[in-house]
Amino acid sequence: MTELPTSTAKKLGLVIDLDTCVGCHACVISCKGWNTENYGAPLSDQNAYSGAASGTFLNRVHSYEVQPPMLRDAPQPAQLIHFPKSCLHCEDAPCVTVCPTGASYKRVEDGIVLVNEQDCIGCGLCAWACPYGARELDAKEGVMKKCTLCVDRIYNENLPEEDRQPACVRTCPAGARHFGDLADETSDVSILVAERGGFDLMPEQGTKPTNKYLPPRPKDAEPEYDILAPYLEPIANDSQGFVSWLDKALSALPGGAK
């Protein structure tokens, strides 16, 4: 069996602004894309372009109609709330220590959870240990995947500053995913969770989720309308200039304003 680091230099992860996310897909498409042409084995597909496709994706993305609470003692209408989700790379990750070939592992530098395919034999025991369904046993190659914080990306010197971030991090139109070190207080990532009263997934389970998800802001508030009232106060009581004008010429016609 694999152990677990005691302690790492820094937690790498995501935080997903549920409140942001559109359920796009866009995501799952560039994690896909890269992780086929890129990194390891390809993910691969089968029977593509039948009804009965399946494939290997290392991000999925979940939708669910919730209802808020009342407001004012009013039902609210239910919301859509769109759920994205990959290895959350665990501090204390199961998948890590059930693996019996020291396939899957946590490393000490950074706290990613990595799969080394050349020793997964694919027996399904990690994919058995991870409660949040994050693993995904590609059916061609025969062994586990999940995902990799696209660590072949982030430290990646050949590449551009602003490209060193996970594919989906790049990708996402809406800004709903963000990437850094949480271990960092004073992080982007980590004073976004502190400000949004960001959560774990499933914390009951104990694996301290490195990843972290925003919660979706009220829709049901009502607008303040008190703010624009200084706006909607007229400018001059008595018009002038063309718009005097203009009001005499019309009151001069017939059945014009008096």
The other form holds:
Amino acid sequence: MTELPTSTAKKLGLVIDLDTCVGCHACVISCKGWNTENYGAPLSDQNAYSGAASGTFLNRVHSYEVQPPMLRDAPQPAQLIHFPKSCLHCEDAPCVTVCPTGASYKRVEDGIVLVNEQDCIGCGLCAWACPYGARELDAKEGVMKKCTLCVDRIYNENLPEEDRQPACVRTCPAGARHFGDLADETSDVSILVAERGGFDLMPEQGTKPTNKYLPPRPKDAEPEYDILAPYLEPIANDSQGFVSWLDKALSALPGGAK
Amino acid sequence: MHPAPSVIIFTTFSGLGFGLLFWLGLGMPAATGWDAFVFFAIAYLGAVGGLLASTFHLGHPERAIKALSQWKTSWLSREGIAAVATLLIMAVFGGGLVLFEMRLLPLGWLGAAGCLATIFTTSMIYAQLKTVPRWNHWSTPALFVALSLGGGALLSGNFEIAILLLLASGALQIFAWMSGDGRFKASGTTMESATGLGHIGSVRAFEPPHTGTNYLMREFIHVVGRKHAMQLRVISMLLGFVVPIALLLGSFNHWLALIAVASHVVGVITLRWLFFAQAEHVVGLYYGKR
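Show the form predicted in complex with its partner chain, please, the one above being the form predicted alone.
Time for the whole complex; same chain goes first.
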């Protein structure tokens, strides 16, 4: 049944640090790789080698430019922020309750939102209900695909222990992605959220997302860039010959530059 | 939202079909024999044809039967159950009228209630979505029910009722447009709340996640159709309501009634096209679009 559990034992999820994300898209690629080769229908591409390429991804990285307001009449530099986005495994997941077949469900034991692909009719209503664009209907398989939080990695005892985390977290070269239990207040991810002021996306939608985002840290004051400027002044002032005569002659004219 | 032909055909024709069945269930008109057969055939063509069209956009239509299982939470599932139950009840009721000239009125009333339930549950599939602020309002189910019963009254020859219901639907539609135009803004969802970066400053989409398009953009961001929205609103008002009402006010003539029905159907198709094309999903904000 697509009723949501009243509470889950754990709330497994991601904490994404917008301060450290460098926008390399490695998480996008490792996610697509792992989830195409393993659990469920592969993530297909259409016209992959053309100008109109399109495909199914469970994780995408947007980039935003944020323009701070003027500070004491001085314009402030804009900030570029890379913004990875995948399923937020919401506590009050609207995608689950709208599902007509029971294919979508939220697990009682760890709160992961999954799709049983054998039951999915591909109606797309769950994607309509999700405000975050976390679900994509695979154009080849006709079933709904979404982030599984790498459920086939995190409990997989055939993998070395350090690999038992979502592929995106394992691959992130900047350490911008963290995985853990957000129901446990003493977990690393919970402490990170508390210390850094982690926030929800679109809180007004009432979905109570499990995944949290850490805000970019305030930028340092701009350094004095022209510290070397005096040494970089043009030094070839001593022109010679005709150019030198022309320079002097023009300077001598009324209003001429000295 | 992408105005998919399958969904426009489904909501238009199954709406009309169930609207006609509603009046037939109430015994208005009290037709029997061949007359009843023609009425029921038109109603089932609309209702069943519409439902079949809606399965065209499914990834796996062969599993559609599974959609009847989640009535506890899913409006789509409830709609499926209401539609199937109503069609079965009305088949028995219609069979009695056509084959035996037998009027099982309580069954007809039950079927009429089923028609109302089907139209209402269909509309709630859209009205429940907080992600599409324009739809997320009581006017969506009110309009679906009024349009359906008005169109049904027109098809069933209940012209006085049809005129009243079409007037009401037209007024409701204008209200839905006027109130709906500002609802995205009123929902409070912005690029700042979507990204959580509003505390720094104003947010602008700098680079999309990919060079091409994707499922989300195809399904939820439909900008092209909004260009002629105002003209289409006027056209749909004229065809859907003004022309049919004007034709019905004159003396009755089968040809004029047929033109009134055709005009109304084209009008409703235009309305439904606008219903989807003008609806903006909040996910567009992540792409800096609406």
